[in-house]
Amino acid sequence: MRDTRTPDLDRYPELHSRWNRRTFIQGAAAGTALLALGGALYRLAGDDLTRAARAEARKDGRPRLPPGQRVIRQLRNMGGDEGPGDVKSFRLRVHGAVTTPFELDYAALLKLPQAEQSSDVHCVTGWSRLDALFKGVRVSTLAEKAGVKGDVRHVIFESHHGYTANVPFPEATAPNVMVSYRMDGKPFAIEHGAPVRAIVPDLYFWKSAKWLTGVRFVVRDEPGYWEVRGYHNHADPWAEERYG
């Protein structure tokens, strides 16, 4: 038996596109509703886990989350020039106030002492990433096969198209900031810093330079691109140092 809801195509032809139309439209209002349910549901989880992550402390006492964060589930793509992206061409120079400057190929980096970590990081927008799983190496090893001099205060992380951001030397050799070309065990896409990045996860997202090219060490400060433009020069996500 036919379903008389459809009209009979067969025998009135000229009703193809009018049917054709509303198939469609119906088939485009119902993937909008579940489009908005999905959208729905996926915030109600981030509000989940930013209700979580605010209950719980990080060893040093301080909150897991720092204030006015929410948490999201991937990063987001928070723009810039992007340097080329590939392996290849990728060089990084370890280089100023050390006794014994060096450069390193991609294949050279991954011949060094690796460290492999799970850190949150903050963006000085409001979103925080937790659990991420980052790869690379330490900026402590850099600095130790650099030769670091005795008087070096500041970490300047170098980025294709001028870009820097500066870090004072006891946070940067700290044991969870590194120089990284894994996240999740996966290679970093183009817009969060393909091939390499910083990563610096207990300072705001700006300072984990994207596109790395250089790590340079130096003995008086230099505040970077965003420092410049206004932003805090310390960025301090707990303290919520997110302008100067």
Contents of the next structure:
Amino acid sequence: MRDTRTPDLDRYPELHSRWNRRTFIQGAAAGTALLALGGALYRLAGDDLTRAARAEARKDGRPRLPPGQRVIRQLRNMGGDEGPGDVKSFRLRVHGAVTTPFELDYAALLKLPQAEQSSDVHCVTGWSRLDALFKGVRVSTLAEKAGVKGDVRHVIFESHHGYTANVPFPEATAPNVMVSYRMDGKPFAIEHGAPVRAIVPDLYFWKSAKWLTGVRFVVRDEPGYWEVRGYHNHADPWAEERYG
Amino acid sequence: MSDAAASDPEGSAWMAIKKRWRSWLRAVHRDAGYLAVGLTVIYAVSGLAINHIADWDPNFVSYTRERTIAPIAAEVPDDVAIAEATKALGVGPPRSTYRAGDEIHLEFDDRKLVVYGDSGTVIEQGRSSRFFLRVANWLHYNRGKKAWTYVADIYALLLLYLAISGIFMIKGKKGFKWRGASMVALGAAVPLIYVVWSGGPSASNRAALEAARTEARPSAPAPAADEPIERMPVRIPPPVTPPAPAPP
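Could you switch over to the form predicted in complex with its partner chain, since the one displayed so far is the form predicted alone?
Now the full complex is given, and it begins with the chain already shown.
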């Protein structure tokens, strides 16, 4: 028996193109809706970590997870112009408004007082990685060794290919801010800033410059790579300071 | 040729343009479309890939492997330690080696191995490139600068031509006046509705400012559960006396 929902296309051949078009649009719309629904379900189903983190609070009273963030298990590669990534050619310049500028190679960095800390990091694109164990040297240790002058107000993290990120001096010398070479007991992969990157956990992660080449102490603020491209100059995740 | 056309060549040219402009527009649109195919594929595929950069790595497939060998004491000389590590791992001669602290680094062209001598833990990291996407993303980001800036500019102009000429290509019921106008309006409404709905680029900053103000506002500490809540006496404000009318 003929399907009564379909017109008799043999009898009315002029309806062919219209009917085919309608069927195509219906199919495309249904397919898109299914994909969207599937994607939403997939995201919601696998987000226990985010729900748990939202229920927690930090010692300073702020929620553990800043607004608009979701928890992921591994750092994502957000791109950038990579440095050479090897330890042999690594050099870190500590300079600017300091009494004793100096340069470190990788072995010299490992000989400085070391710190190890568990931190949460938050990317401006919306993901957060919790409880990452970072090992490295605190920026405050570098500042002390270099003899920072009294009028310094900002710290500029410098990387290969001219990338910079600016952080106010008090926040850059907080106890949880470091130049780090190890995460969760492993060296950083090249895409995550090997061999040494900055870690500034309480600001959006673009401030934690990868492929670090320098730490410069300055009197006047110098907005960095993303800051001059429309991103917020300060980048506090709890105030959602994403864009300037 | 008619006498009128012969006597008015400018008028005849104008008539020809008036009669044929749509077919010329279509012909140029068609060829511009052919020219744009390659670049559109590159920008669109790369756009999809980069748009979801927070969910995957659009350039590389990376791996990290962990294994254990016998610990290598800090006192062992560097060359001996490196030879021991290489032998224990069963790998060929590295491109570059380095030893610092308890770390022994063995660098190869496509991977690196870091041996933590005190524990014998070995971390191997490597990656392989997603060839097409990596090149497409590199072009999309205009990492090469130089001539590609001009190529990208020309492509943008080409797209503008395709969009605008597309409006006028067909006349009649399916042309701009009827179906076209509603479809163009629908397409243009999508970004407009989104900007209005989301509050636009300044919205997140306004929300952040409001959040900061709320946080800065002093609030009384909540009483402990077993403390009685002290009732403040309600003060009724005095009636407001209307100001005296200004003297005439």
